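Just the one chain here, laid out as structure tokens, in the form predicted alone.
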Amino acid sequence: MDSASGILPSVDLAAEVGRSDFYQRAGQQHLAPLWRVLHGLVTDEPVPRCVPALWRYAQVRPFLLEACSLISTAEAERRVLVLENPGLPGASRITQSLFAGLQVILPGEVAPAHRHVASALRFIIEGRDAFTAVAGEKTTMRPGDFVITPSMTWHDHGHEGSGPMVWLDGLDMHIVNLLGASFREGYPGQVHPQSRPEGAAMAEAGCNLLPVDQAYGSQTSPIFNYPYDRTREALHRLSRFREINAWHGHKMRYVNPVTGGWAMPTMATWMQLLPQGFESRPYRATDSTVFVVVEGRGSSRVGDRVFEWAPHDVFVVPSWVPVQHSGRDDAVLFSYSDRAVQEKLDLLREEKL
């Protein structure tokens, strides 16, 4: 093949010149030939364009709060800086399916209700007393919470503390917009009304029981927010007994309780303990995985740069590359990846070298 055209190599190239009018005169027709790409749109393996990166937060705090001093959440609507990966500027794709970006409230504001196909992910990274409202529901946000935005749900912000709120958002955006299905609506207010008191959805599922009168047709959790005192008390429970894994360390995957399936229908989400010492073997996945440091110090190797991480820091493992982790203290990463997608599609390859 050769590796610049991704022309067949039994193609003649000399023979290429002598085609040129032909190619010409069927493009007119909008008309291609596949031999002259076809090595590269079906290659021998994933050739990701995202790159591994790393976000230190503790550099990019001071631009989150500056962004407070320059635009408001009325204007902004919401106050968000990208994470771009170096591989794909300007694209605001964290992986080359998936979005991330670092979203910041002050007290007393209100991030204003809307909707979209789109669905979102919130990790909380730092602050109290902010709230997310979804489809009538409030729920208070404190850091380590995994809280779920399903799709064309109306969703506010507000902060009703003190101190700057900041979470992660994971959204599927450029998955559906690859498959042009993105609809938006601004709600006419600034709040959506509420209609559902304070912990109905975990009243209502988060306790290995469902109402018997209750039909749940979404494939997205009823559980909208994930604790993360439940979350990190679930690791601990399973460190004691379970033998740890050799490439994860002690994981476990968010679930919807209702299904048993993955918590969002297109984003796979996990939480994983890496005790002090721990050093996994490597491994490698079709699925980009994006993943935030909750709590300890250790480092990542990706590929062939080894990314030393602190709490809150944010960093990227591109497709079938390479990923060991180790944990200088206990350490505990939150992550989210397109593996949803791709076991629905019979996508997903996995290695454990």
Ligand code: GTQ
The other form holds:
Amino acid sequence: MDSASGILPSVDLAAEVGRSDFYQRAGQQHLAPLWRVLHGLVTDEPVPRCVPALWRYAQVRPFLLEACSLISTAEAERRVLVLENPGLPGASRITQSLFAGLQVILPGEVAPAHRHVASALRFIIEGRDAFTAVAGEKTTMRPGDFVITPSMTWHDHGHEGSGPMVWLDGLDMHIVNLLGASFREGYPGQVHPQSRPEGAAMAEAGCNLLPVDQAYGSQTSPIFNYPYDRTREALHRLSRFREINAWHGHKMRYVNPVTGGWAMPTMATWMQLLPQGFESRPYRATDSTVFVVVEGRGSSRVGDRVFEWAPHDVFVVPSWVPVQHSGRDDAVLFSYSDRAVQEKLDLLREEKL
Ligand code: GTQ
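Next up, the form predicted in complex with the ligand in place of the form predicted alone?
Now the full complex is given, and it begins with the chain already shown.
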């Protein structure tokens, strides 16, 4: 950050010249005057470096396919194009706290097993018959599914179908790194062995029932694939009898059935239906949010920008910037943010305008 922008208005700039020797000597002792930077550190309101941005899938997809011809998953480990916020170039961030990338895998390829403290979410964009295996259980991924890789669980991805498979990865590694808590391990071998049948997690936790005497030590949901057919059905059904929310349309949050809280401890996730012709009222919140268009076309006003979007486009709404959505057709948006962290730390602020 530019230190001048943080100078207290009351600091006398002429007098600062006479203090330069002091600053220099203090600096040699690793001491720095707070009064030169205070207002840049403790700001009157959020000063996001993250800016509103839109990635059109039609423009991004050719780059994903070109990446497939240039590097294998074996070499890349994860063949991902990072969605870099234009306000944070080179930082591998879509918001100040969160990572987003588009991962592509081709038939027959394997993204080898590893595990890390950072948690990941996958939101499936395109393709069929690819799977991810998490902690010994495989799940086949379909467009619109929300899939979780909990902290420190072994995971690999594979593809047994035809055509490229693309999903959006959302990770919290910048939060983990801020706190100095990152660990990672590669698995000795391409894939981690499977120990449970596909569908085990859904049977145990996805039917409004939980096994007796089962202890849950983690804050992450035991359901690791929230399939789109069920999510979509819920949204459309409730749109027929529930009054619409003026700021969000019909919006549901993904929950951990054990706690009733967010599905993941760091990242909050939602799916919303904006019925044809619906125009939301504007709101703003301190959690910068990433949106993925699942179905339909529409537009979102984000601060002074207007994004016209179509299926598979991704856009980002920075902290404290007002947002307003309109659905041209029945449109469905997936979204995620660091709200789960902000709530736990009593940091979240929201304003419905
Ligand atoms: O699939 O495990 O986009 O570890 C970034 C880091 C994906 C993954 C990413 C990862 C992964």
